[in-house]
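One chain comes next, on its own, written out as structure tokens in the form predicted on its own.
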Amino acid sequence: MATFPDFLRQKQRFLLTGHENPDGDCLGAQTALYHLLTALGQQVVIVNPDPIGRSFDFLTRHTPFGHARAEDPLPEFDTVVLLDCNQMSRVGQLGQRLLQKRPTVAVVDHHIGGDAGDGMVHYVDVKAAATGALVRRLYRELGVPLGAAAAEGVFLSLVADTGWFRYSNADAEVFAMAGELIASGVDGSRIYDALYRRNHPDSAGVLADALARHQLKLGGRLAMAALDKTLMERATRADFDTDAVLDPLRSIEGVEVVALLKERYDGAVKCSLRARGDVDVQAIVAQFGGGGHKKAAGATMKMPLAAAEAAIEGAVQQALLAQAARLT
């Protein structure tokens, strides 16, 4: 059986995509993977469900991000290769334009189940910090130097998913590689700036006025943030991620668990949970169709934004009896 680093040598024309709203991890590693595909001369494009966010920009200096609209024309592939989620459900109404062209879907991906999705070929490890980190290995598999656009990708999926190096999943590896990736010539300090410091004027207004929404429940042990459609509109007018809210209230003592929920256009919800003990929050979101890491997870609830409130608090209410029961 060829491995993935033969696959990629084996295809030609690849098109590189991730889940909607693309965040650092995913945009990182698609700017890794473009320029070790376009160093082992295949032909590669990358077209995301979303546009690049303005905080991720600096990436355009050195590398094309495309999004498709539903009016606008796909590229010649032959190849998809799904980064940082594994089903082309995640990808939106892009998944399906993908899936008619019938192309080979090979899988990047560092979450639970990554295997286990719309991939035909998959480079998958569950224990991998983040998936610009795997990117990272295919680069020594295949013997292609890693260059200035690729490290500072890669280096990009480390800060995003470690926060900055301050989570669980900071082990050796991410440490040894952040290392590299600096005496490279990557510059974290600007990388910082662009990511945290061009905020819109109304973003303190929309943090101040999402914080305020936060409730304790279950006894302090759940910190839960519901934002809704308003709310929503605002940060998408002030390009503001709304997920900062997450760690000021997994910063109160006592809290277990957090919950942020945003209620989309579509009446739908996106869930955001993050642990800070030993709850296991992807087994929670499995319950709703979503899917992650046990201390970072989510997933789309279709249902209203209270049933939505409800149906978690409910969910974490029992991963919490199951916890103290498996501890006595």
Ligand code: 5GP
Second form
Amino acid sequence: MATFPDFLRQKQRFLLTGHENPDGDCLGAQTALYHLLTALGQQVVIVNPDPIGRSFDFLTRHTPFGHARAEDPLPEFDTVVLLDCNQMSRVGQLGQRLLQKRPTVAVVDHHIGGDAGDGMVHYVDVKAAATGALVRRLYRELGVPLGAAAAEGVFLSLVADTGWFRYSNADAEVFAMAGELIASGVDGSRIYDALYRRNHPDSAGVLADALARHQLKLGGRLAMAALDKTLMERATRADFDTDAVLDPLRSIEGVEVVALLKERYDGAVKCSLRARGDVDVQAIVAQFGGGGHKKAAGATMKMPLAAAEAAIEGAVQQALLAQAARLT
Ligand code: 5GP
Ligand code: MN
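Show the form predicted together with guanosine-5'-monophosphate (5GP), please, the one above being the form predicted on its own.
Every chain and every other molecule in the complex is listed next, the one we just looked at coming first.
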């Protein structure tokens, strides 16, 4: 069977995509793979289900990012590469449109959940800290030198998924790659400023109000913040990254799970869970059709906000009880 690097050489017209609301890892990995395929002489376009967030706009200096609204025609392609997710369902409506063209689907990913997901070919390592790290490995396997734009992309992937090197997934590969990327000219502090130091004047108020909604449950082991539509609309207007709510809650002594529930415009609830310690939050969100990693996972729950709060509290309680039973 052909290896994944062989596959990248053999196919010709690539369309790179990823999950809805693409994050830094997804966009950084796409950046790096775009330049790898270009170096191999392939045709390649990036088409995401959503436009890229303002904090990532520095990527567009060297890399063209597209996104497809329902009415937009799609470019020609014979191969779809899914990055930072493994199921077409995570690509939203665009996923269905892509499948109608009957392309070869390839997956480059590090999430838990069936080796290949929807991919016919795959390059997956659930132990890799970031999808961008996998694309860096592909450069090595193909003997292609990493250019400046791709280096910036890989660095973005690493910092996005390790919380700027703070999480337990920041392993030796991450630090070795980061050292090499900085040595090659990546300006880490400039990227930090681009990502986190251009906030809207209302962002501090939104953060304060979001944090004020938090509740400690289950004897202080679960910290939960539920953001209703009104607060979410303010957050969207201020281009506020709600991930900022997670960290202060995660820092409270005794908290083992943080749950951030966001009511969406369509009434569904986007839930993000983060774990400290040994609770497996991927297993918790799997009960609601979600996925992710052991310590960071999410799901879209089709129920009212109050019902989602109760459901998550119940599921976390069960997980903590099961953990206690295992330990005794
Ligand atoms: P976040 O909470 O930041 O949205 O996501 C945390 C992790 O869970 C990420 O790795 C993300 O890809 C994954 N994740 C978030 N939402 C979903 C979802 O609805 N389905 C699946 N399968 N994974 C998700
Ligand atoms: Mn990722």
